[in-house]
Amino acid sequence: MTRRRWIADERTETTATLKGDQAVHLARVLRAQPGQVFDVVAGGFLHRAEVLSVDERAVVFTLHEELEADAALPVHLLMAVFKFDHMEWGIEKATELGASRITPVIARRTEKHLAQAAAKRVERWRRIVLEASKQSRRTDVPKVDEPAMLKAALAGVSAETKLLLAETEQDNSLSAGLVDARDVALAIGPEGGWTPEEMALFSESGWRHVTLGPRILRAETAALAGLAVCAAVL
């Protein structure tokens, strides 16, 4: 049987310990109780873990062995912000996904009551990536940025293969793009796509603008898309 999978909170050499919900949770909901044997991901990496003691303050672990774990999609993600309860479900999924890091961006075409609430609702956002990290069973929690305007977060990226999903690319596939790509970033555009500018302002950071065909998809839904053909292909 699977067994259940925490996110630790703290760590020393030989035990975890969960804080906050998962604690609650842990004690009241799943009444758990020493000696019970859980997965949980402490500093990056999957153990075997034993509960020593149980509080709906902290709930503390004995680490075990280390177990074998996949590792993260190599994808940090740029999203322009849009409709909070699409965006939302967007970087649930990119977390399920894979992605290593989501950068929500302000554009030029982003609503300004979205633009101007995007800073509240990070940590929301980043709550959002660690319980879809524990129900995908992932070992490590994708880094959520503060939100940036375009030019800062262009200059943000570090990967060396970069690419923008562009609504006026018609030839160069993303699938091709990713030939021997090992580090990626991947836009995704708001409602009514990038102006002018912004792809210009692409096209001089080093991005290349590829396609996922014909279709005019929402934002959320060429994220996943996008995703999905970068763990095909990577």
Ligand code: SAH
Contents of the next structure:
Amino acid sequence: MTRRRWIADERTETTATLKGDQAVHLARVLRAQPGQVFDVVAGGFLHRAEVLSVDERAVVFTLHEELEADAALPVHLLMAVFKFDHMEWGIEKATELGASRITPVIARRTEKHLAQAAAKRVERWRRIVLEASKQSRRTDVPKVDEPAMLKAALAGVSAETKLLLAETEQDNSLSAGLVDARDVALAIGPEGGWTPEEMALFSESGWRHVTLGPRILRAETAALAGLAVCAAVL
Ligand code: SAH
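Show the form predicted in complex with the named molecule, please, the one above being the form predicted alone.
Once more the chain from above appears, this time first in line as the rest of the complex follows.
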């Protein structure tokens, strides 16, 4: 059985502390008691942990042995910045589906006001991935990078297999592009799509263009579908 995982808000070498909703839930709903044992993710590691003290504002655990954590899906998502409400939904779902890293990209067709506001949104996106990680019982929290222009974003990619989701591609499918892949970067364009210059830049940087099928998907749908295919194949 998979036990419920809790994600610590703070940790020291020997203790972890949960605050906010998680503390309220443990204290009020589950009526946690000192001595009870839970699985707690602290500083990126999954531990067996024993309740030391309970309060609705803070539940403190003593950390015991480290447990084997299940790995994230080895997929680095480059997501062009698009309408924030849709993008946030996409980021939440990408976290649930297991993406390991998300880089917001300022694309040529990212609307100006969104591009300008993106830097200030990162904190919110990080909160979303934290909440979604807790909710989906992930043992790690995906990294959300600062928004970057495409060139800089491409320079920060270390994955071996680099796949550009492109509605203009007609032959090569994403699933075929994933054969023998271990570590994948997946790029999704903005609502207006990538420009031809951007597509060329991807190609020069070793990215292959792949399709998710004949229909034009919204960016957040493409992100979800792309990750689901990765999860099935990897
Ligand atoms: N403006 C374009 C659509 C852009 S869709 C048009 O109307 O023609 C936004 C992004 O979703 C694209 O940049 C691409 O990365 C992805 N996408 C949408 N449909 C896709 C498909 N069928 N295959 C692969 N990627 C797709």
